[in-house]
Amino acid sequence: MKIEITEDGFETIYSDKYRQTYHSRHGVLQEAEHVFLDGAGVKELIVNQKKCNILEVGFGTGFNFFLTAALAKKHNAELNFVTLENNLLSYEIFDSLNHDQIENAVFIRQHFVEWMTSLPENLKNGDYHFEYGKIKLTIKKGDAVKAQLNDEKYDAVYLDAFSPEQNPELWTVDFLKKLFNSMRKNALMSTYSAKGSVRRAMQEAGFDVIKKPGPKGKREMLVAMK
């Protein structure tokens, strides 16, 4: 495992295990709300609806949610985030990376790694809760192929797990039903991959799949609506 710089200057890791990056090269920040905030339609949520349920497939190093919680933050919104990792970070790498260069996200991080500092080392599997104002975060530590998801309750999901070649049980029909179900109606779920096999399997699996524009770097993504 390595920190690497993307070309708009927020650092990655290389992960030796799936033998990818946890974002893309071509730039965290840009990926992350082109993809996630605006491919599944939380900006608008955030700014129009002021409280917003979402769930994160992959946390990896949060900057997800460090990015949603800043806007959150700017518009004084409630934020509920519940995120799947089933290997969480240690508090040292998300302390080393400069992902406070995210504007508003600064004192968020910050309260974030004191918290991480307050986990037991060797940490099992379970959920884990951090709150900072009315941002509330819900990890919740363990494979996500078996995590407990409440019904019909989230606005929005960031499918952001490794690819379907290195990650393939996160991208199953299965596993893809039991987002479907986790989701109010007419929620959107948005990934950086655009594979046929992936717009396939979400299809099987209820949704009502289109491709967009993908972020600088990939011709496409894909956009699933309940």
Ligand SMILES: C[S@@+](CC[C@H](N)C(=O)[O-])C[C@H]1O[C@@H](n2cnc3c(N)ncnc32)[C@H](O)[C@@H]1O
Second form
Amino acid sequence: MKIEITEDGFETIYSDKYRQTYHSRHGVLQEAEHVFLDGAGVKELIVNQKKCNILEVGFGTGFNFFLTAALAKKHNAELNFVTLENNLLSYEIFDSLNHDQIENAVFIRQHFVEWMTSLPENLKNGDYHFEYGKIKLTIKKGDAVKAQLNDEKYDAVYLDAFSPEQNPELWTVDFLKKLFNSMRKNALMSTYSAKGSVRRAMQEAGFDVIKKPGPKGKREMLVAMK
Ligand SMILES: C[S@@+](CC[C@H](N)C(=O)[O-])C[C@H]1O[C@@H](n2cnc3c(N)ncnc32)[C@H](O)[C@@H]1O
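We have the form predicted on its own; now please give the form predicted together with the named molecule.
The next block holds the full complex; its first chain is the one shown before.
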């Protein structure tokens, strides 16, 4: 595992296990804003101060969460963010990444790191709750494939697993069906992947899928609607 700087100055992590970085090398911020906040329609919900239930596959460095939470704070919107992660990074790593540069995220990140230090070192699988004002985060630690999810709950899903080649269990029809069931009607799920096999698996799981222009460095990405 090593830290790399991406083109927009934000740091990401290279995973030896998955042989890829947690974010696009073309820029962490531009990817998160384009693929997830805009792609899954979350920015629009937050700007209009709609209470937002978001499910994320892969918490990683928490960048998507901090960016979403900072926007919710700016607009005084309620946010309920649930994320699935089997390999939670240490608080030292969260603390060392230069993600405080996200606009309005410094305090949330500081509180988060403080909260992380209060957790036991060898964290068991289970649900862990962090709160900051109107922002609620639940980390469901454990294999995402086995996570218990409420039906018809989420307004948006960030599908941010590693690539289908390296992280295949999070792109199967069965797993996508599980995400589908957890979403409200008309909710959007977005991902950076534009692979034909992913699109077909999403369709088989019940979604309507469209290709959209991708973030910098990628021609296309996928947005799926329930
Ligand atoms: C591309 S990274 C996510 C990046 C993250 N959203 C961020 O903003 O930094 C993918 C994440 O999925 C997690 N992951 C991979 N397979 C998993 C599984 N079966 N269950 C739960 N988490 C998994 C990895 O540990 C990694 O943190």
